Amino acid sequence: MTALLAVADHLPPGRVPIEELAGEFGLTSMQVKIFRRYHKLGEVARDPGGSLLDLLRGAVAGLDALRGREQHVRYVLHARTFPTVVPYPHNPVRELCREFGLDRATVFAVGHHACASGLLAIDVAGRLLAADDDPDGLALVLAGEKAFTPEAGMVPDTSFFGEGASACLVAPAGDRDRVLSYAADLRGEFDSDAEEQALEFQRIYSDALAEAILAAVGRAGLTMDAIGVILPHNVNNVAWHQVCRTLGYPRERVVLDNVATAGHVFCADNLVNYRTARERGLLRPGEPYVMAAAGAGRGATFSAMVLQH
């Protein structure tokens, strides 16, 4: 049963008030205040001087059990929200590699899912260490991105881009934070810009996510009542409490922390929020727990993955 081994996750210090923003994003004074009162944004994590790289290395430099195990990487996979995350021809995961001794993993993206990209990157990365039989294998599973461009710094009427990464050691067993199930729910039918798509996508946003969340736990022949806390991505507050109002369940118990104080951190969201969950001592051993994400570009997708702690 694949399992995550080690999380950590690399926030930059610089903030940038979200009104500081308004310029570039065409924002009026009204639209700023309805995103702070309403949606309860304030500021967003920014690295004006570093690169990706530095991001990504801000996260693996984090995980003490990549240590001493590096020629058992056998997958790295950066999890993407966008297709296409620095100017050609720079690949920074590569850069990563080579400095991690990550040299002989096999190393490519994952982008299907935009902002849930990274619960299928998790799954992927099992699926592929269960197909090796090698009990000794590893997958390194990346996310997070720079708000590069205007398309990368705001979702519009709903979050800003934060800057950060996180990263994940996966191995195909283990004792703790096994992945239990996975649901994905793809919707074809909003592969298009349009401003009816757009509202409509908003309409049924909460419905939605909430029957993956209720797919991935029934698979894992739960219910809500056993989940002891949800790790969401950081879109805004409004909008995971009209998914805990369709699940009925308490959104206290929604880790809500980063999202007035960093942003929407692309697909590293999830494991973000494990970091404050653990240090908020939420994640008990042998509960389980959500991680739950949606996803919006050519198509959308809704997506949740059930672990045990």
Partner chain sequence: MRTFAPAAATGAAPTADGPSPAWGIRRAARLAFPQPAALAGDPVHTRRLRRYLADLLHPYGREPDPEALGAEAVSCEGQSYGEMAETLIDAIVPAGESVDLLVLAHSIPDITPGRATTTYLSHVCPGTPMAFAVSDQGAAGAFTALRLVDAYARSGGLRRALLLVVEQDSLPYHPGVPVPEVAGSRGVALLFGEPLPGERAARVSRVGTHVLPPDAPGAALAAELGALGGGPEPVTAVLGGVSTVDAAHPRPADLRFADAGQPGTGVWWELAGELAGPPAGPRRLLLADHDAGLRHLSVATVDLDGADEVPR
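Same protein, the form predicted together with its partner chain this time rather than the form predicted on its own?
Lone chain follows.
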């Protein structure tokens, strides 16, 4: 059964208050106030002058469990919010593999679930490892991107992207953080720039994300009572408070600490919040928890994964 052997993340030290982003995105001062006051967004992580390779390297450098296991890494996956993040055929992930001695791994990107692609990549990695039937085989799942263009800088009416990265060693079995289930709801009807579709997306957002969480929890044979904590994507607090109302789940058990201080770190949010949950002692041995994310990239995906710590 797929398990997370180790998790690391990297948030660069640079921070930009959302007020400084208003001009770039054509926001009024009232819109910015709403983001800060109600959505609880404050500042976003930025690495000016740094590259995607720098972000990913920062995360992998913190993955102590990788040392000595490099030759067991069969796959390196980059989970993408945006399908194209570097000029073709440049491949910083392959450069990263050379730096860290991962020369036996095949390297590829997986995505098209927007910000929910990180959970997809964990599921994909687990299935490849299981098919290999090699108990020592490992996959390295990377996430994180640069906010290089306005489209990759802001989710309209919802959030601002922050720069950062996560790295996760996935094993075909283990008892550390075992995957119990995964659910994905693809909503291609939102592949549109039409205003009415954008409004409809906002209307169904919380319910659809709650349904994905319930589907994953149900598939794991559990109920929400058993879920110790939710590790969310960092879009904003309001959206998650609504999800909690729908689920009847205590909002204080959703790890929203990084929303105000880092922003929405693409597909890396869930694992950035994993680190925060570990630091706060929120993950208890044997207790199930949920990672959940919604991705909107002209088309929407609502996903959730249940794991057992």
